[in-house]
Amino acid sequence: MTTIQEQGARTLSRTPGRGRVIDAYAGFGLMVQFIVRRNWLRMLIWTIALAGMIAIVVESQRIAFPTQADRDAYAAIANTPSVAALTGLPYAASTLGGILNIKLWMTEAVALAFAVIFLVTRNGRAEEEAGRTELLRGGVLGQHAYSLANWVVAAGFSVLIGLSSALVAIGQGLPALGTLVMGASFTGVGLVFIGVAAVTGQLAQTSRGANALASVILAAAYLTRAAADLQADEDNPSILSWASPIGWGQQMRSYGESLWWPFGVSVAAAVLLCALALLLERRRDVGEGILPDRRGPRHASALTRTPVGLTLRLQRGSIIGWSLGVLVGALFFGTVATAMADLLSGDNPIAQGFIGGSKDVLDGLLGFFAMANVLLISAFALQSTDTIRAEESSGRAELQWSRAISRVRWALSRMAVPAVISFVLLAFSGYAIGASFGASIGDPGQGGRFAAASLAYWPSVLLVIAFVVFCAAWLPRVASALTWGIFGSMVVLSMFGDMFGLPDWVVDNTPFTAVPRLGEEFSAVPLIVIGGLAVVLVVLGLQRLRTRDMTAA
């Protein structure tokens, strides 16, 4: 604190004569370094993360498409409704770059999307409600130079992800222009994103709801991005593709046309976005929002004096969100399977990665959707369960633990919501998966099979809660980077191990591709393992929580 005083009084002693100008922007650079230094192990796992999907994937291709008649067969699958809705349009789908943009782009647009929202919030709105915004500026740091230095460093990381993915593909043998427009295109859709994160976070009292809002916000971007590409003509999409930022950064087209003017597009709406949430700012109190929160009622309720039920309390937004883009997931798994089935035959070379090891086509495609949708409910338990870390470090577990209730009840009750509520999701949403695919073939009665082999992941779903758990104990400061960055490496193992030739002991022994797919002989033996090492993570995880000195972010 004091160094941030010293340096904020040579700047104002450096210009006497600009006065509120520079007083809002004293400690900047302070700033940066204090941000930097808070981050760089979680901008470093998610850039080593991003970039290093592009390799896989880049070399992956190579290895299943080695000809021009390969990739021009491929570019005729991929031209699709259904991938246009999952992927965006199909630019230049005959050569290795475009296949590149439909397997990862997408992916990685929407993850650094995510990525920035959440460093953003972290930065601002998160530090400003526990107080330590407040604390800073009780010095001469400036109104507006903690916010800007968070944006500054997330826009510096959006840039990174982009150069590194260039980098790495370039590196892979791909064309120069292609590939850092491809990256160019990822920094892009980041930039917007901090500036959408850096208006929720004005607007919203809470990190969670500017999590939430920017989340929202995102969603719409992306469906309206699907709308846009399901009305395309050829590979044209409809005007409607430029209502979303992600829209913007799929135009420039990458080892296609290669545009740059729609990456100035996204750079204007990000300056936009940054310099209304500057506006903002210098208009409302620190810690308040411009959105009033609700007021709630003089009296808890019997259920939120639970651990239990304040759980469910804090958290029913973000379960009620979860479940219905499960939901809705899963109506439209079910909906397409037979017409992507159609478009795969067993010599064909991604065939395989779908059907894993069933006889059937359509069954193996049905069990890849099954295990897709099993992944978003194991985000949710994930996301649910971080709940435990994030309570500590901001303090307010503290005040939980200073009354009757002990840390392994307090524990046991941010774990309990989330296994639940995931075993509902995966009965519901394995039974709209079977009745949306049975309305599709007649055959009403498939809901229940689906519903069966949907629950058999549910141990799977409990391995991640324990995981979750038992980092929060043992490694509690690099936890929640580590879970998602890990949990993120076992969804491409699950769904694109196959797809990338990597070696069968690898692919087949994640917690999810252990368990049988529908279509394939089942075991229990799996399950019971699964289950085994989530006991072992949680009693681990449990009595380190209480015996363990609290631990601050």
Second form
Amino acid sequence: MTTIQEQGARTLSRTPGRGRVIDAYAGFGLMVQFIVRRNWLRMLIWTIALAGMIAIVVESQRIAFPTQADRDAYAAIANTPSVAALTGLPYAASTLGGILNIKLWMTEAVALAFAVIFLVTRNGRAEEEAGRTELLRGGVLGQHAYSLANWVVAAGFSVLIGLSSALVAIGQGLPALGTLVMGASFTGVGLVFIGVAAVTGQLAQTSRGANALASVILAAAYLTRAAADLQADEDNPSILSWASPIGWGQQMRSYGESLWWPFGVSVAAAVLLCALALLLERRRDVGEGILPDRRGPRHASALTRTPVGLTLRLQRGSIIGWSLGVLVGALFFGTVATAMADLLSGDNPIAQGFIGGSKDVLDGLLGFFAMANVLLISAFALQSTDTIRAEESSGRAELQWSRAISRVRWALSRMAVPAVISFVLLAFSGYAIGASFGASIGDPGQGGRFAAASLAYWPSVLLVIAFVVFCAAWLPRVASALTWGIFGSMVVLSMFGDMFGLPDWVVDNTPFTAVPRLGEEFSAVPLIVIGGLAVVLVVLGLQRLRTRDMTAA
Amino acid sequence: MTQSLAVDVHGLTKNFASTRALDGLDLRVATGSVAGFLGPNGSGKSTTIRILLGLLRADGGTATMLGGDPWRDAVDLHRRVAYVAGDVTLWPNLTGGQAIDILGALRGDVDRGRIDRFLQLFDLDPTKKARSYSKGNRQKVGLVAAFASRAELLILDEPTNGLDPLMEGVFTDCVSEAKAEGRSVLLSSHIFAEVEKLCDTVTIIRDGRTVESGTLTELRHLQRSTMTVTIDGDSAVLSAVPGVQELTADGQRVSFSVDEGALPDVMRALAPLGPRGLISTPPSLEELFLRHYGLHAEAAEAATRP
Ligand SMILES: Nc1ncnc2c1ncn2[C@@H]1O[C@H](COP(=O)(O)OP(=O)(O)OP(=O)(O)O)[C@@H](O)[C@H]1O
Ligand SMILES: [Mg+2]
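Form predicted on its own already given; the form predicted together with the partner chain follows:
In what comes next, the whole complex appears, and the chain from above leads the way.
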């Protein structure tokens, strides 16, 4: 910090003029250093994870499709609606690079988009919310210097991801041109979502709001391109694809035609969005958002005065948001599944990869969607339970624990909300998938069947909640990062474990894959084991929470 | 001890990893009294208070609050205690009014009449979202919640942090009123005037240890008074009197510090010199305190030891 202050003083002496445009950016270089110093580890971990995935997948696909004949055979059947909807229209599927694209491109692109959204919000709106930006702005720092530095660092990070991905793929023997285009396509997606997060960071007043808004835009981009890829004419997606920043990345067609110009579209969009964000920043005060803050009620309602009611009230917005997201997702899964099912056949290896061991292809596919839906609901449960730690690190737990409520009862009130809401969401979204699918095949009985299959995952969601409590109690300082990290790997493992060529006993025994899928023979044993595990973790967690010191940030 | 104690802490110790935050701390708050709790930054005031609130667990020593064990009986005790932290953190998207109600409900009493009265006294708008409150206004939310409660014991950790002078005055009135209602108050503070005005007893700690405690009068007793007087004749006579120190003369006006015990000798020596305009100043709390705050505190302490 001292060096920053010293250097800040030097910056002052260098910028004697007042009111010049450049002044708005005074201290920019210093802020870049500052942000890099605070985030280098985070960025490094993302880089290793994303580049590492490429190395693993290229290797596993080389083993899966060793000869050109294998790849040609694969290419002949690769273009299915399921692939188109989930991972995008395949190009050059008869090359190893093309196969890599099918398996991993979408995952990498979406992961990078999330990474930059979180990074930009963390250093932007979250800092401002915490009042630290004010501290910096009180020094010799131009109005836009900090924001611009934030975006530039995130842009550098996007370039780093693109480059490291490309280098790893080249190291694995993939052709250089296609590989560089692939790397650039990742970078392009990253850049656009920096712009998106830059704007949402100006609009929303809280970091949660900024992240949520940007994530909704990301989801919309994903669904738009899914719809476009499903309506493809040969290997040309519908024009709708150009409405999605993810579509721009896809249109670079790495390992296929390898086009550079869509990258220009991404860069231009990113620049425009950042310019818009700067414009917004000029128009508002530090700490404020553009979306207005209204006055509120003078008194707390009878419900809000109970611990569970308070939890509900505090998470009201996020519960409504997740519920809508889950419901829209469920309807989407239901309709898309119907469309895909017509075209799927049981001997398609990709279909096999997705649908597990079930006999009925359609059931298997829908079961896969049901699980994706469950993972979404689990993410909600995780985020909701994570507030146990957030309350403690922010100092609000001190406020509550010094009142007449035991820590155990307090924690239970925080767990009850995600537990009950996830039950309701599982039932409703399961029913929605079934009903929308049932409507298309004229079978109204599907709703109940899907709801039941979906509810079989409730113990798994409870295990997520229990794990969060356990970590918050035993490892408070790293709990949040740890739970999200493990949950993230669980998602990848559950959804795509087969494709990474991991052993079956791993892939089939995650808390999500161990649950009998729709169409599989039902057995209560995994549910009981998972539920039992959840109870053990909760008991251990609460026991620890009760006996340890309060641990602020 | 004939008086009953609201807080009785003896030999309290607490370690954080390698830091020894409390090192045998003693603290007493008599029932119905206001006790000041002073110490330099990082001396362990907040840590002691958090132990009393059952938020931290002591490593050693004993602590009793309202006759119960702060850790074991935390939930029951908290019905009878109200706490205000030096930095009140609220839920950003709830209003101040909502937060006050929720905090009251968590303690088990919400008295709308009292809440409205204190809202008015502190001039706080309860319909604003906490995120748009200023520092002082957030502090007021905590204060209104605490004073509006019927808690027997108020634990206040630098509660006026960020309040403007006018509001500090309101705060002083509220504490006096709480005392008049028979409530006990533990007040940690860095503001001497506040402590001098409000507190019946004062405990000064340093590095997690109690270095001084008692009523203000008792503490003053231990300290040297400053005297200023105009005399005829040579002030050198005075310097010969044992117990007189820091003697300075400005013409006929001399000033010096003196031990309580040396006063008779000083008076005898002064009498023949025709003293006029004698002023004797007892040590202010600030002086008492700076003795323990200052870098030379250790040396000063060593010097006063027999
Ligand atoms: N959770 C913690 N972990 C590690 N050390 C801590 C923790 N809480 C307090 N300390 C240390 O314990 C010591 C006492 O801190 P405490 O907050 O009690 O001081 P204080 O008297 O309240 O100071 P101030 O006047 O600044 O509020 C300090 O050295 C502090 O750094
Ligand atoms: Mg303190």
